[in-house]
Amino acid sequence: MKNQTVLITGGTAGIGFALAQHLVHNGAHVVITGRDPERLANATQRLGCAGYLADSTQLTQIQALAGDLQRDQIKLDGLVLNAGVFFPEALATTREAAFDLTFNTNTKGPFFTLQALLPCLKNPASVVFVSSIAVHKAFPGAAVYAASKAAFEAIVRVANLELAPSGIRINSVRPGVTATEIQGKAGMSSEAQAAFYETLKATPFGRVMSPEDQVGAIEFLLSGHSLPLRNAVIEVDGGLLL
């Protein structure tokens, strides 16, 4: 990945930040996006990389991001569609606002980000979608989240056919339970998170995964080693699905 240019959406924390940190360390030119100016500034300072303010639910900001990249003459070897949200709620009590925000962030956001950044992608270029094992395994309270990730995976299949002439390949990583800020943002207390993570000692991996545990699969899909792959899915779940 040395000297490759990669943009990571939602790169201020969690898997996105860990990936950015790894790629910068290995000589890649990394660009991250974030929706909070203060967090974005802090992350770019810590990483030593470029950053652009862009909320994936705001189409005007996505379009502005594309314009800024073209203005700055940044061409991308890789794009990681990582920004996402999770609001656990039972089907019977899910509110329309939470449903819409989930789909706007997890499905509509990456769709229009990919569309807007097409002129910024090189030939060849790799796009990696950070999905979830919730597409494959049912979890109570995750119906809308699972559907939003599955919906974009369906988009990926079609996009691979349409974008093949431009040398763009799209593949996905499905992380299992990974200790990031998403659990806290979903409303889980630190005690509840600790108890949940404790149950994962029963998996073959023997512990909850860290953001760093997801980096290798994403890096492989970004690299030239994945050149023949289209619509491949790598489940990084620590053996939870066995």
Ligand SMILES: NC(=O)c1ccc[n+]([C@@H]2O[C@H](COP(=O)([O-])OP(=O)(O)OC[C@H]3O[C@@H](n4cnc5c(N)ncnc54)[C@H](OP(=O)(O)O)[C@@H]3O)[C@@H](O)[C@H]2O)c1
Second form
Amino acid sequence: MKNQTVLITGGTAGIGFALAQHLVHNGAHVVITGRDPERLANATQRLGCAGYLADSTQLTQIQALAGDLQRDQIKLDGLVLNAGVFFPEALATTREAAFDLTFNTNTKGPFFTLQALLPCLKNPASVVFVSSIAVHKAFPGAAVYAASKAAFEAIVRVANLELAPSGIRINSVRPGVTATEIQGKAGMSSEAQAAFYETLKATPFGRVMSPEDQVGAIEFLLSGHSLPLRNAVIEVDGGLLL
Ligand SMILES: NC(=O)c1ccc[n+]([C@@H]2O[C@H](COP(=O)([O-])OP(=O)(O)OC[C@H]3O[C@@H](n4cnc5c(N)ncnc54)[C@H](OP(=O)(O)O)[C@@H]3O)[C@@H](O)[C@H]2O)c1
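Counterpart to the form predicted on its own, namely the form predicted together with the ligand:
After this comes the whole thing, all chains and molecules, with the earlier chain placed first.
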């Protein structure tokens, strides 16, 4: 990925941050986005990369991001649609606000980010969507989250045909349980997280995955090694689904 330019949405924490760190370390030009100015400034300083404020639920901010990239003459070899949220809640009690925020962040956000950044993508360019194994495996409390990821995977299928003439390919990674801030943001206490992670010792991988464990698959899909792939899905789940 040396000298390749890659934009990662939601690069302030977790998988996005770990990917940015790895790519910067390996000589890529990395641009991250974030929704919180302080967290973005902190992450870009730690990473030594560029950062743009763009809340992926806000279309005006997405359009401003596209304008800023064009103004700064940044052309992308890779785009990682990573920003996402998870609000676990049973179907019986899920409220409209949580439903809308999940779809606005996980489905509508990447859709309009991809649309707005089309003029910034090189030919060829690789787009990677960070989906979830929740598309494949039912977890109680994850109905809306799973649907939001499945919906964007459906968009990926169509977009691969529409965008092929522009040299754009889109593939997905479906992480399994990965120890990031997402569980805490979902309201899980650190004790509950530790107990949950303990159960993952029973998987073939033998432990909960770290954000760094997700990096290799995403890097492969960004790289020229995946040039013929379209709509591929790599499940990085430590064998949880076996
Ligand atoms: N961790 C897992 O077990 C797991 C499993 C399957 C799939 N995933 C997927 O992996 C992706 C990364 O999640 P993670 O586990 O690394 O979580 P994380 O540590 O919470 O990181 C999520 C990133 O997305 C950003 N973000 C959230 N909402 C945003 C918005 N509206 N606009 C812009 N940025 C936004 C966050 O910003 P802030 O720093 O401001 O919060 C953060 O940078 C997500 O799409 C998630 O669904 C995670």
